[in-house]
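Here we start with a single chain on its own, the form predicted on its own, put down as structure tokens.
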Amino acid sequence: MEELLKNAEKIKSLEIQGAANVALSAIQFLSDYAYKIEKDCQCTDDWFNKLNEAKEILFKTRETEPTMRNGLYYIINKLKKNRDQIECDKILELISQYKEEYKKMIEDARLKIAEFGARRIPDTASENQFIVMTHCHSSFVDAILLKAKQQGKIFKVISTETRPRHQGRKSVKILHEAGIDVIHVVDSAMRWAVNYYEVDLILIGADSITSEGTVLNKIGSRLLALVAHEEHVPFYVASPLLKYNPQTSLGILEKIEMRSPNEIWENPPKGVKILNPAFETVSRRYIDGLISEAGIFASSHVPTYFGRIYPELMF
């Protein structure tokens, strides 16, 4: 349990960042924990009690991480489905198998999203270079841009710094190393950049998607969506369906994670209250399309496609 708590702290402290990375780390931590407790589990009840305890610990590390929650549900729910037929000495093998299945689901989704999303960037450059803007770091947005670069497409990317943890720098480094022309701007310059550079396309990732098609992403995303609406720039969200939170269809609201004020100001004047919301909502009416492993469609259709592709994760 001590090792699991230490690993959980890596997620909580943001040592591990990015929804996909958090999900993959969490299911690995669950698998590692299962191997540690093998000798303490004499029957399936012991296994499920301890695995559920571990799941709850990992759940509490982040408020807004449906990809992680779906991954943990995937493993435990598949075990529960076959509970009566499972022998105790086979549980570790099955946990490892389901972990690899979920990992493959994420990687397959990334490949398809890259393929579909790259089609939104034209094959030939016009007189003015095609400009794509993004906010924060999204491995799925990066995958689209890297795919377009591999296809020989010519374009430029504008990336925001994304305060207070500067996650935008991660995308800048990845894209720059791939030979993509990147411009880096402060968050508060996003409207100016869209207007000055006459941005052609805006791409952001997602941390969560609700049953109504609302997207939760890094703070500043809604501001960029409003700018896109004002300037008539196509606004797309690149996200696997695994970021859908099926509990929102039952009336449960997705929570906005509030992070430490120390990320913003370590030693503020005494009595000054500092708020550090990590995410904000983007209404479906500002989203031209969701780029997913199932194709590109209105974000309000996510529950339908999620149910078709991942029925084992539906409540």
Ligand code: RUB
Second form
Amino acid sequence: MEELLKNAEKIKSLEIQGAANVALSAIQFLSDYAYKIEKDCQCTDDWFNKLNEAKEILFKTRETEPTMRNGLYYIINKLKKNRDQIECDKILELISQYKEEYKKMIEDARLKIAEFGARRIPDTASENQFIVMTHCHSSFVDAILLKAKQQGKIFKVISTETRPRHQGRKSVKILHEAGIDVIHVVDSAMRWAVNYYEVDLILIGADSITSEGTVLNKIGSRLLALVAHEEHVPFYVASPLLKYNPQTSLGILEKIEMRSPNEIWENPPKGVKILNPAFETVSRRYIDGLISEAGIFASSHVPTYFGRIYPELMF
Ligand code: RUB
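Give me the form predicted in complex with ligand RUB now, not the form predicted on its own.
Whole complex next, starting from this chain.
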């Protein structure tokens, strides 16, 4: 348990950041924990209770992360469903197998998203260089931009700082190392930058997608969407369908994680209230398209495609 708590802290503290990385790590941590539960109680109710307890600890690390929740449910629900047929000494192998299956779903989605998304960046640079803007750090946005670079496309990227934890610096480092020209701006310059550089395309990632096609992503995402709307710049979300929260179709609202005020100001004057929401919603009316493993379409189609491609994750 001690190791699981330490691992959970890596997610909570943002040492592990971004929805996909959080999900991949969480399923690994659950599997590592399962290997540590006493062997003699394998397959018993007690064993399953311990696994559930670990799942709850991981869920609580980041509240707005359905990709993680879907992954942990994928493993545990499959085990429960097949419980009667499982040979107890094979249960750990099964956990590893289900974990690898979920990991493959994410990685396969990444390849397709990169391919579809890169097509939105033109082959040849016109007189005015093609400019893409992004906010925060998304591994799926990275995948698209790295693919386009690999294809020899010429473009520049504007990346926002992303206060208070500066995830934009991670985007800058990854893209810069790949030889892509990057311009870094403070968050409050996002409108100015879109206008000044005549941005051609805005790409963000997602943490959660609701049944109505609303996307939740890093705080500041809706501001950027509103700027895109004002300046008539195409605004796309790069996200696997695995970010869908199926419970939102039952009326359950996705929670927005509130982080520690210390991330913003360690020693503020006494009595000053500081709020630190990690994410915000972007309504579907501001999203031109969602770039997913099933293709590019309106974000309101996500529930249909999710049910078709991942039926085992519906409830
Ligand atoms: C990260 C963030 C990312 C999404 C998508 O927030 O908002 O845009 O998680 O990431 P935080 P990915 O830094 O608080 O985790 O595309 O890698 O799944």
